[in-house]
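In structure tokens, one chain follows: the form predicted on its own.
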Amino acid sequence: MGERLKGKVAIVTGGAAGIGRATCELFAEEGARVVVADVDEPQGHALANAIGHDGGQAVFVRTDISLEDDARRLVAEVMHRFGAVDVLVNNAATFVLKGIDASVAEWQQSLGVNVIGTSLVTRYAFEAMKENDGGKGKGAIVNLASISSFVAQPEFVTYSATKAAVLQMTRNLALDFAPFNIRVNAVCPGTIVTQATERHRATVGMSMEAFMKLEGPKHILNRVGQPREVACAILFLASDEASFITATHLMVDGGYVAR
């Protein structure tokens, strides 16, 4: 086990499944007291367990974070059983992907999840992240973005306009928490094979070797990548090795926006 957290409390939300439990797997490796927030109970308490058994520290609090006393409570509990927030990974996303013809509930859902419960969660991790270090403040908050928030994308309108809206966030609240010595950075990955990703594939009707013969050529690496290459750029800057790092982004996208 590595020490880049250790003793330090991480809240990952949607740290059930793809990127978000391979945040919460390397987050306890390195030494960290991992919450895996997600709506997903049975692989939530699942992953929270494995952690355990394989000597790391995690517990598993159900979360909608489209809703403000999920979010309102996720911390308040974070609170009680270790007193502290240390690290804010802000994972969860709902994939609605559409073009205009997208009706009002799918945007409504959209930017819910995506854009008001990012900002619902960091809201009240920030209010707990003030009081560290002896109410000088001190914190790490890492978003999910994307390069959807860069690049135009057919029939992509919902989703690549809530990640566009999160990259910008994140800018904003790094100036806002400067003074607290909160970090705010995202990270934008490229196609990443996770369990979303396999449900657009199978929405779609393509077979897993036409969708890595379709996808991995976008990336000038000529690959998808896997939830782990995220979670360690998401490890970087949630540790104290990116202490001067704030209000950027980390491109882990196989080159995708260079072409």
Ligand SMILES: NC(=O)c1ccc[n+]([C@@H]2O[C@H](COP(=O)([O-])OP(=O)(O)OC[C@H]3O[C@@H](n4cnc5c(N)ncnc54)[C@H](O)[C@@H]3O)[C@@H](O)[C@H]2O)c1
Given for the second form:
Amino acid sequence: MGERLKGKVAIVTGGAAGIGRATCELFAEEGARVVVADVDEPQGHALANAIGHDGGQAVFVRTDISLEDDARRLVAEVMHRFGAVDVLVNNAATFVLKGIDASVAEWQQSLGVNVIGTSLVTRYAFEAMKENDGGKGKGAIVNLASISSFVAQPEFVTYSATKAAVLQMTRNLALDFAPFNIRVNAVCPGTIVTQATERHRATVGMSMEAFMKLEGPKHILNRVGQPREVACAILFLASDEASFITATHLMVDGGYVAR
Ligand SMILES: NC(=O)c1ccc[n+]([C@@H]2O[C@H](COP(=O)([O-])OP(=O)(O)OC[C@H]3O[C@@H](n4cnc5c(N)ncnc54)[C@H](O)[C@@H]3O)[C@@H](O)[C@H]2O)c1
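Can you switch from the form predicted on its own and show the form predicted in complex with the ligand instead?
Expanding to the full complex; the earlier chain stays at the top.
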């Protein structure tokens, strides 16, 4: 158990699985009071219970980030239970992997969760963070962008456009929130083994071995990443160790975009 987030209240959207789950676990190990915000009730509750069982503190709040009422209720509930929001990790995302033939509904789904949903949770968390430090404001927000914010991938436009938007939102909001001592940064993972990549692999009908053979060499380190490796970067940006870091992004991509 570390103390890098000791006493901090941290909301992790999409916290029930994958990178979000690893982040919740690591944050709890570092002393945070963790709020798992997700649409997946069984997995969200199970994770909060498991963290409690291991001596950490976590609660699950059912949240669909694309719904404004849910975003508002999430922050209200966290304020009621813990009295503050110190850290927000905007991790929840939907994976609409389509080319230009995407329907309006598919575009709305992708933008509604990844861009508008991220902005909604941020808006209400920002209101809470402004109250920190005796009303002067303090907080750290970490957004999940991607290698897809930078590089073109085939038939990915509905997803990549949202991740490019998340990266630019990071810079804009860092500027807007700076007067309140609220830092906003992004991490940009390469291919990470999660439920999302599992679903994608199954959809394109590829064996795990074939997937690893294809994806690994795209990274300079010649392998894909694990959720915990992304969580470690998120922890750094969320912690006070990153107190002079804002409006930037940290690649966690095994060198993917340097190729
Ligand atoms: N896995 C990768 O290779 C990879 C690479 C780059 C970036 N990312 C980014 O990392 C983040 C996490 O990805 P992951 O692979 O862990 O995904 P995942 O699908 O494994 O987990 C995502 C979680 O978000 C939840 N979620 C989905 N829609 C939601 C909504 N509307 N409201 C609340 N919760 C919702 C899901 O229930 C799930 O628990 C995403 O932002 C993704 O874009 C992932």
